[in-house]
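Given as structure tokens, the chain that follows is alone and in the form predicted on its own.
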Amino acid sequence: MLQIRIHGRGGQGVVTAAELLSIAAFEQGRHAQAFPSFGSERTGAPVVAFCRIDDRPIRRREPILAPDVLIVQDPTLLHQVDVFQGLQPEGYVLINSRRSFDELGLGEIADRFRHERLITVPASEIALEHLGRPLPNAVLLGGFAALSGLITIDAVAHAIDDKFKGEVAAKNIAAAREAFEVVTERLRGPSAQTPTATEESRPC
């Protein structure tokens, strides 16, 4: 089972991101569930949402305490909330930022995990370019598809088109595809290897 925890703030579409991931998983023939952590829903307040993906029916309903994947939509949370709590040693981390992990003050944390599974992408800037709003949720899913290989960018595009319609969907898809290309290019660097969806990396 693949367990994903998404951190962000109210108004950034955190819950929608989890829903889109679950739709993308369904598109690939898997079982999935998405749900939020209930609490303050005011704009700007910290928000957490969860997504589980498996090849078998999912019966768990509790919050995810030991995620395989962390997606951080707002980097201002990094030193306010322990977003890395419970992250599995082989976990993936995707942060919405133009800065590196070292520049974000996360060098010591990054040393505990596999460097090729940790990456940042300027999702808000990409969203602003395509949507006219710095809404990072769909953009980050494109980046996650490239980082992990656990879902495809076409499945992400399908999920966006299912959730939104018309021009809004088209712009979000374009933004997600740009993030996919940005992350793919960064993973081709000399010190990184692009993870692929092997039998070992698929949810079990």
The other form holds:
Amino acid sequence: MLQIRIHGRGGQGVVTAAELLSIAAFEQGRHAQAFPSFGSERTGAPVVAFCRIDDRPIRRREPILAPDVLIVQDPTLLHQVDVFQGLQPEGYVLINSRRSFDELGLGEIADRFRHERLITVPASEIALEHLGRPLPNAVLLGGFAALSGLITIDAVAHAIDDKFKGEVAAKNIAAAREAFEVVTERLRGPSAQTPTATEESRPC
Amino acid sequence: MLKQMEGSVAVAEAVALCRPEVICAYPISPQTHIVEGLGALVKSGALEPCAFINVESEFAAMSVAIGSSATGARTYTATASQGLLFMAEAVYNASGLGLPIVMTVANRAIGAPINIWNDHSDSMSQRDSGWLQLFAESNQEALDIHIQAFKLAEELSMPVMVCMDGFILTHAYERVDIPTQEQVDGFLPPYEPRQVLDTAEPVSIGAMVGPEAFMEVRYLAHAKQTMALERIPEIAREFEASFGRAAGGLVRRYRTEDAETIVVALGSVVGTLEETIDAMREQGVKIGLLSIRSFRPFPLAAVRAALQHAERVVVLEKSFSVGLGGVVSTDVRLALSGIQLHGYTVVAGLGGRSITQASLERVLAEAVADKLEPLTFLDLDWGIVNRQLAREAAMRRSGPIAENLLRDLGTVQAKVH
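To complete the pair, please output the form predicted together with the partner chain; the form predicted on its own was given just before.
Full complex below, order starting with the chain above.
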């Protein structure tokens, strides 16, 4: 079973991201369960959503405490919420940021995990460019498809098309595809995921 | 047709397939998405001639439901938590009058302290109302039980409450098989009321009944629920024959054949419990599970048959009778009258406290070793409880309990819990 935890803030489409992921997995013939952290979500408040993917029906209904995948939609959460809580040693991490893990001050944490599975992607900027709004959720799913190969970009596109309509769907799909390309390119590149530490280590 | 969708939307689609004629509801979390979905379907014209009636409260919702059901219209509503309490008087009226309304309760805790999360306190507060109460384990089952509920309600002329865990099911996206209109039409005949307000054949409904016949009217409600003990499994079998999958029924057993320990539970926690039981079975523990799907009528005979050969029974429930202990446990004990076995009550998941497999394995291992207290609260934070008790012992003006406990806890959002 693959367990994915998504952290973000109310208004960023955290719950929708988990739902989209479950639809994408369903498109690929798999069983999937997506659910929110059941908070009284408010705009800007930390929000968590979960997605489980498996080849057989999913019976477990507890929150995901030991995720295989972590998607962080808002890097300002990194110093407010223990987003890495329970992350599996082989886990994947995708963070919405222009900065690298080192620049985000996550160098030490990153050392505990497999470097080729950790990446940042400027999802808000990509979203702004395509949607005119910094909504990173669908974009990050494109990045996740590239990072992990656990879900195809076409399934992500299909899920977006299933949940949204017309222009909104088309723009989100375009943004997700760009993130897919960005991440694919970075993974190919020489100094891909964790560029050397730079002068600043401020968050975001 | 297989679809990946939210539980609430799946239930809305199931209700729509039952061709309701009147839907009246007042929004309350976590029920809201169900009636939003139905509202959208009515507005689109897809449910013609169904009327969606906006009401000003839950009390009004049930009152409108009573009125519309009495005119012979297939009627649906949904609520949760304080909403169910606010409509309580009309809830009793609906069953007392024998009107086959179907209502979803998206199970949620009752305040104070105000809490929007899941437990079974709301449904349990109405367990003596005369409504039948069916509990769903999954979204597929919630969808399927709604279709069965209309059939059951209308055959008996009694209202049915379909209970599904708020958020855990209502807000979960998972795979569901949505039946076709033809399938549902083949299973659920048009509603033929036993009583109807009809100007051509005028009757009055709702007479005052004194000591001369009140007990008899009540007894007849009980007689109908007793009939339901027969009809619920039959309808589940008919459903399986028509739709090709099992859903509903009185109880469901999981690995109970040779079980020395049997856990009894209701609703969505059954899934996590199955995983727990599989893990414990691998360690050689003879343990099984009994899922109670019909809480009213309570299937005394089926529960007794399932549990009578066990050495111990652990009732894990998301409900709590303050000053006594378990709510479900009391009924389970009645089913086991005269049988000697170890009985434990584990109160779990109140107000949305997560019920994890790790915690279940721990508490069930204690039960298997007969080291469990008769009444246990799963993952209770004794630290903050004892601090408050000490505070109250130390000073008179100890202040509001909820606020004190939250202060003791500090920031709770920093952790996934």
